[in-house]
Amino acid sequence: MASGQAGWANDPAVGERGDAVVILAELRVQGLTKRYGQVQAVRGIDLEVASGEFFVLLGPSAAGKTTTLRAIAGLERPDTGRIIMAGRDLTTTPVQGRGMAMIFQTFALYPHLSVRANFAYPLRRKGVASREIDRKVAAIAAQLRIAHTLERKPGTLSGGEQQRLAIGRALVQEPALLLLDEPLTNLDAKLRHDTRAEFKRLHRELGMTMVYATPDQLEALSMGERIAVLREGLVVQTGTPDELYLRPQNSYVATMVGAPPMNLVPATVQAGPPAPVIDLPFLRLSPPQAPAALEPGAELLVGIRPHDLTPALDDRPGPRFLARVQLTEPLGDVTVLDLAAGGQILKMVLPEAEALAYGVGKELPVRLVSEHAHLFDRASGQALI
C-alpha cells in the first residue's frame, strides 16, 4: 500500500479547547498479540499514548514495532487484544474508518504523477471537491516547503523532498493519528538529521498525535516525548528519554539507550566488613545502597556509562583503576577510547583535545563516578538499584 494511503480521517473524534477545535487522539493498545505461522511477532503489547504526544517505539529488527503499527492502523487483525482511540474500540473497524494515516519505510510515490497529483490522490479517492483539494494541497506543500516542486515528477526530487511528499500525502488527509514506520531508513545521515528536525517542527505546529517506530536510539531520544522500548514482541520499559537513560529497569534498556552504550561488567558481591562490597575484575566498589539482593556470592552486572569514566589526573577521592588504551575512535568534537582493564573492554568518552594525549598502547589511571553506577542481576538483567 502506498505511503500516505493507509489513511483516512473519516470519523475523528473532536473536542474543544477554548475556541479551537481539537482532534482527540489518545490511543490505548491492550494485550495485543499477533502470530505469523510459528513466529510470535507480538506477545502482549500494552501502550497508552496521550492526545498530541510524540510517542516512539524503539527496538531492533523483529522486536514487534511494525506489527504493532500495522495492527493499530487496521492493516493487520490482532489475534487478541484491543485498539482504542478517543474512547472508541477500533479493533475490528476497517482501515478507512480509523481516522489514521501511516508512512512507511519506502516512499511508494506514483512516479507518473506530478507532485501536485501525488498530494491530491487520496483526497480525489474520497471525492473531495477540486477547489478544496487545491486549497489543501497548496497549504501542506507550503508548510513542508516544497511548494516550488508541485509541477515536477517525484523522480526529479531529492531524497529529502520525496520524504516530505510522502509525509504531506498523509497529512493532507488531516488524520487524528499519524503512524510512522522507520520513515528515515532510506535517507543519508544529513537528510536523517534534517528530517528529524522537520518532524519535530510539524509536531509542534500541528499538535498531532504521532507514533513513530525506529531501531535508532538517537532518533528515539531526540524526537520522542516518551519512548516504549520493545524486545521480542514485548514492551520492557516505557518512559521519557531522561527516565530511560538515568533509570533503566534492566540491562537491555541500559544498552539500548545511550551512545556509546553502557559498559556492563560482570561482578560478584563479597562480604564486608562492615557492608558487602562489589568485586569487579579491575576494582572493588562499595555500593551506595545495600539492597537485600546484595548478599555475598550474588552475581551482578555493573553498568557504567562511558561519560562516567575520566582520567584520574589529580588526588580527588573516588574509585580508580589502571587501564590501557586499545583503540581510539575520533568523532569530531569527542573521541571514544576503548580501554582494557582486568580482561574487560570499557568505552570512555573524552573531548577531542583531551583525548590526543592518549594514543593506542598508552596506560592511564581512570576514575569512576561510582554514584552513577547501575547494578543489575546477572541472570535476569533486572535493575537492583
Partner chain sequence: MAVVSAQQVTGERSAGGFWAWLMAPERRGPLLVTPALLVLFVMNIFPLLWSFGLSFFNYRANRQTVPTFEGLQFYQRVLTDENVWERFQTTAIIVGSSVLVQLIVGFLLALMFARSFPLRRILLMLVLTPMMLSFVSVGVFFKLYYEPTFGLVSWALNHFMDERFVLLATPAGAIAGIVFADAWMWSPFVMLLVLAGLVSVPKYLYEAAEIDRASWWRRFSTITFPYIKSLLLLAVLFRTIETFKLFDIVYIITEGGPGSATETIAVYVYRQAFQFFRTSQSAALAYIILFVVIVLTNLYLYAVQRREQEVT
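Numbering follows the first chain given and starts at 1. If you're wondering where the values come from, they're calculated on a predicted model, not measured in any experiment. We call the rigid core the largest set of C-alpha positions that still match within 1.5 Å between the two forms. What changes on going to the form predicted in complex with its partner chain:
- If you fit the rigid core between the two forms, you'll see the Cα of residue 112 move by 2 angstroms or more.
Return the form predicted in complex with its partner chain of this protein as a structure block, the form predicted alone having already been given.
Shown below: the chain alone.
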C-alpha cells in the first residue's frame, strides 16, 4: 500500500514484498439487469466497490450473484445497466480488455496442460519474454506452495492444490480486479477454513480489489470488508459485517447473516397502559423505546439472536419465560438447543459444559436480552427500529 500509483504493476512481487502496488480499481455497477429467457436473473443491481476493497456478494443460489460477476467480467452482456471501473465505462468492452481475473467455482483448470503451463497461460502473449514468464511462474508457485507440482497435470493435484493453482493463475495476471465465484464450494470443510485465511492474507498483501460471491454467510462475515446481500436479483442491504449483523434492515438479511440463524417470532402490538406492549406467544415485551410504527394491533416479527437467550438461573430482572428442550445439537465447543415455547421453536446457543444440564424434554426458565431484539414489520419484513 506504500507506493500508491495508478496503472499496471510491473512486478507481481507476490509474497516477496508486502508493499504491492495499488491499482486504481474502484468499481461501480449501475442498474444492472439480465434476463435468461423467462428467468429474470438480475433485476437492477447497484454496487459501489472501493479500490482495494474485499467486497462480498452474499445470497442463496439463483439470487443473481454469479450473473452479476459474469457481467462484471464481461462474460455476459447485461440487458441494461453499466459497468464502470476506474471511471471507464466497460459495459461493452470485450472480456480480454477489462484487466480482470476470475476464479471459477469449477476452477476451470486446463486439463491437458501442465501446472506450469496453466500458470503461464495468461502470460503467453506477445511482448512477454519467456524468461520473464518462467520467473513469475516460479515465484507464484513458490508462494502458493505448489512448486513441486509444476510438471504434473492438474487432474493429479489434490483439491487444495487445484484451488491454489486457480488462484495463482488469476494472480499472475496482476489483475486490477479479482472476481471470485464461489471458489470454496468444491472444497472440503478443513480446506475451506485454510483457504479463507489464505484469501484474507492475499488480499492484505496484494491490496487488490476483490469481488467475492458466496452463499455462505460465514465466508462473507469472515472475509468481507463490505457485503451486499442479494435476493432474487436485487440488493437487499449493503454494509460491513457488523452493520449487517447488528442492524439488519429486514428479516431476510437477519436470517441470512449469523449462525444459527436469528429466531423470528410472530407478535402483535397490544395497547396497554401505560405504553403499548409487544405480545409474543410466550412472553410480553415492553419495547425499549416506542417507535411510531408500534401502533396497537400492528403485526410484527420479533427477531431474537440465539446468543441472546440464556437460562434464567438467578432472580435478576428482565423478560423471562418457560421453555422445553426439544432437540440438542452439540457442535463441539457450543451446543444449539431447540426450545419449544408458546408453539414456537427457538434456537439457543450455550457453551457445551452449560448445555449438559439440559437434556431433551427438560423444562427451563429462559431469559431474553430484550435490548438486542429486532423488530420487523410482518408483512414487508422491514426493520422498524
